[in-house]
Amino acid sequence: MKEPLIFCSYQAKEIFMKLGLIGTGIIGEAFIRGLLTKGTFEGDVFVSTRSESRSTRLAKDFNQVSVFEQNQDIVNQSEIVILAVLPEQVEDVIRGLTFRADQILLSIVSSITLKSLADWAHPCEKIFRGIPLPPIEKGIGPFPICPPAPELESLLSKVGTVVSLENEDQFLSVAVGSAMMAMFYEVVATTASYMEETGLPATSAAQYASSMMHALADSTLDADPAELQSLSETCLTPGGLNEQVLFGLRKSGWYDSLRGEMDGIKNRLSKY
């Protein structure tokens, strides 16, 4: 059996190796952002003219960061490529481009899987594919990979929490679980407004609502398992406030619908 390639000089110079971005979205730039300011990666970073406002404010912030309008330049001179283009663009995109056996290739395009990614970008073979999300800018938050990759792991743990999947099964799972970032941005901003409304100054009421939501969502971070099921209910008191508003989105069945829209989220992404 072929034996796995894997850049055995991966560790010792991780911060001098070349980067490709094809696709300078909000994710790809948020990335290159944390990578650039919150880890310590010091290599050339070679980034897609789309969207040519961010990549041409990534050059203008970064001088490891270089330009380029073809994206077969960015793969030439990259050891690892980033994909980050539309679901709907990855394969033209990469049809249209050859890579190297020895290359690294992380799609972080939630649609698409390993088998289509590795059909199209032959003869590259060391692809994975991954979820991360805005506040990697900053250095936090998850940082899904599947299959594990321990070459990228040193990298990545540098803007968030590595968390290795098995499987797409379970890449697909964390993938549902992404969707539910606006969610909880709309939830916050529902309190603060409500606590406007009723007489609170807006930078005040804003204040409380994502100071508030950031302690409880910090909270979670040490609890195993079983203890995160049962967080809710070490709020309540009988007849208490926190009851009174958990009890009543529950016989409301918001809980229900919310698990509803998770499972029409799977079923899409199922379909690629």
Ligand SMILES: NC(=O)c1ccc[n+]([C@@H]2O[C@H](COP(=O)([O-])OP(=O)(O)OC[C@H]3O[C@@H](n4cnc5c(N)ncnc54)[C@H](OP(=O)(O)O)[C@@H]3O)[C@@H](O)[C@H]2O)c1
Second form
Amino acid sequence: MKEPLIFCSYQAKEIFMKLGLIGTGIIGEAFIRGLLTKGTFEGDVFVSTRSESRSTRLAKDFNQVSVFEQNQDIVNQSEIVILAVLPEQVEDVIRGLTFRADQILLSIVSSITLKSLADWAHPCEKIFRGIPLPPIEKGIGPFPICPPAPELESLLSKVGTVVSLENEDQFLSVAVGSAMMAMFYEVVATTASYMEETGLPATSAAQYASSMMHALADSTLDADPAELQSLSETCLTPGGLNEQVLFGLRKSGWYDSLRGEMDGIKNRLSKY
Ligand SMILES: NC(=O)c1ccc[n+]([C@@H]2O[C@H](COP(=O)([O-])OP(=O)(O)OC[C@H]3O[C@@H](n4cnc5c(N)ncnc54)[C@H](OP(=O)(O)O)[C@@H]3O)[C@@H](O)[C@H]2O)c1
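Having seen the form predicted on its own, could you now give me the structure of the form predicted in complex with this ligand?
Every component of the complex follows; first up is the chain already shown.
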């Protein structure tokens, strides 16, 4: 294990950083894989033995990864502790641990507030919340962080687009947006399965649907906020096929339902 050297920038220091992960689940594993394969992270990574197949796989695939039985050993060894357990597990897990004031705690748990984290992880002072998504494993996608974290920016920008959030109201808005993931996949899957049911081989249908959605999503990246709002209209041929689907879905109330679901997520998360 390498000893940390003293550098004048966070960017240089991170090469020797020691990073601990408590909660080696779906998103925890994706995060670590992204950092180590796409993020060129060269420091040490300590993961908990829980979800043993994942932790064993990580240690087998990357010699920087060590597996620990005790969460306290992970905390003791780490400069940055990433918390990725389920919301209902957070309080028990953190309260059972002793943090240092100089550590960074990055919680990627969807619903636990900075105040609760600060109470439970005292005396740790540098506490942040983030929302990575599974494509972090490929080094892409947004990485919202609250409050803004200059000390993490260089590290996180290697595995995604860092979106700095000033307060937890902004974080809440982003958390609602993050709940659109499964809905998006369902739209891609419905498009592919319809094409398959109506005659296209399954492989071609999947290729077409995923490649089309990828291209469309990519084309939104350069759009400014106003342009984004009008993209659905500007791509329409009057009386054309896309117009029929868009207007039909609007008439059926599909987009209103989507907004209603977003309200539901916001209300649910506001209770925390
Ligand atoms: N999945 C996503 O796309 C996503 C995206 C952003 C944020 N999140 C957030 O990330 C968190 C984890 O989600 P997930 O989907 O990755 O769930 P998950 O796969 O169930 O992961 C939870 C992990 O926590 C471990 N764990 C539970 N208690 C523990 C303890 N006392 N000590 C150490 N590890 C413990 C579990 O181990 P065992 O399997 O051994 O119980 C499991 O590996 C959630 O809070 C979620 O809100 C998820």
